[in-house]
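Listed next as structure tokens is one chain, alone, in the form predicted on its own.
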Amino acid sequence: MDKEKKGWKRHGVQALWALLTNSYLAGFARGKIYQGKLKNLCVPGLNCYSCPGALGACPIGAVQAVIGSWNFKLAFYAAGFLMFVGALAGRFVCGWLCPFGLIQDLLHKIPFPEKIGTFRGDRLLRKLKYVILIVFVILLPMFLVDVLGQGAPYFCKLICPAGTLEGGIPLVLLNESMRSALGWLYAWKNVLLLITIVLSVMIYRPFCKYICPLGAVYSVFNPISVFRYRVDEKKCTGCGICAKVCGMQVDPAENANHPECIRCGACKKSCPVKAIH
């Protein structure tokens, strides 16, 4: 009971975060997207620049915007502020401040007669947030242009089902004009989104896991964040219950800052002997 507080106190911080960078209401009372100077300005998670109440940018949208774009003038801050975010605390914004982090922890709690801990390709399939990344984030704002030389922000547009629901759906629901102009794209990003809340129900955080390109960014600098887990092998006892516990299926004794530890603490929150750090 105790453990299951603190996890809702975790989510409690997430739902605080996700209130304070969507609290643009008018956004949403008069179906149109904040443009004001906060836009200028990143948010850590991934949450999307369209949503109604959304008053930052994507750190990823921004980073296709830059990418996509004949001026570079804001490209230096995008990276460095990915690069500035994940060398502070890696990916404890995963764990603690994205939005669409916690709506999938939220599914995760429907209950389902069997839950999916790993299988066959798990491990590999992981890998595909990286080429998502590479692919959809860098080569082809970069390559793929229109006749001004501008390329367009691929990930969001195809696949991002986070900007579907925070920002797709009620600005569609809100606009009449824009239900009139629905077409094979919208219809392709809700079964996307669709899917990821299905899978979202038996796997824990597979959006995290499999396709994010921001969680791929951050967790290269898990290993080296100033903010890092540590296990002190004095105290340790090899008994297992920590790696149990992990969603992301790490365990923390052989190694605490792999690239999939989103920082949420079950982990040291669990060890018996307060081994973890």
Second form
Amino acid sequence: MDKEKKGWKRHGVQALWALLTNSYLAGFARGKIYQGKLKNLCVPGLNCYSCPGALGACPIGAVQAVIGSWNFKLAFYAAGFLMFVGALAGRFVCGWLCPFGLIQDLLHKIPFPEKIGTFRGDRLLRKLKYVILIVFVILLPMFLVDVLGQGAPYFCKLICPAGTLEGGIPLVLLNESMRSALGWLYAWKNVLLLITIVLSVMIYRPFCKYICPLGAVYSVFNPISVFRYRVDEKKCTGCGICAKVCGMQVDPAENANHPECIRCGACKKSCPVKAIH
Amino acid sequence: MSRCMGTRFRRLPGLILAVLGLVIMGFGIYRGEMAVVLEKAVNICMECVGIG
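Right, and the form predicted together with its partner chain of this protein, after the form predicted on its own?
The next block holds the full complex; its first chain is the one shown before.
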């Protein structure tokens, strides 16, 4: 009961952060987006800047916007921001500050006869997010350019279900002129969103595990970030409870700062001897 | 004392990278990248919503 309460406490933090960073309520009423100066700043989680409520810029969108611009080909601002956040907290952002992570967390609470923990090919499939980061976020916007030298944000355009859910659906619902411009791309992105939603009920955070380029960036910093887990080897009895409760299938006793760890704190709470700090 | 020193050294790589991140971010701001981000973020991103 106490552990369940603490789980909801994390969801409370996630919801509060999602509300704070998407609090331009007039956008939802008018079918428009916030256009103020705050949009200079990146938010740490995956949060589409075309969400009617969004106050900040999505860091993955920002990277692609700068790489794909005609005059800049390297994105120092957004990359430096990701490095700063990652070096401080690693994938803590995924566990606590990402609105799309919260959506997946809540979807996974929907009962399903057989929730899938791991499967054959799971480990290999987790490398896919690094390929997506390199190909769709960096290489394609950099090299697949138009006559002006501008590249499209290919991850946002072809893959990101967060953009569809947070930006596409609300704007299309609220805006008649946008409804008249719908085509195959919108259909494709909705199919991807639907697949993500269904998979999220069955698998814990499938988007974070296999697709998210932002998680891929932060995962690199997990082992060396300033704030990270430490297992007291003198206290640890090797009972394996921490590994069993981990939704990301990490064994904290083996590697407490594994790149897949989203620092949700489930292992820390479950440890009967309080060996995880 | 030694444990405190150990913690500090353990955190050192992260701290160095965090500072480096700030420096890189500052360089990006200096050369005007923020304007590109702002321009993209204040206009509806047709690619993101699945139209363009």
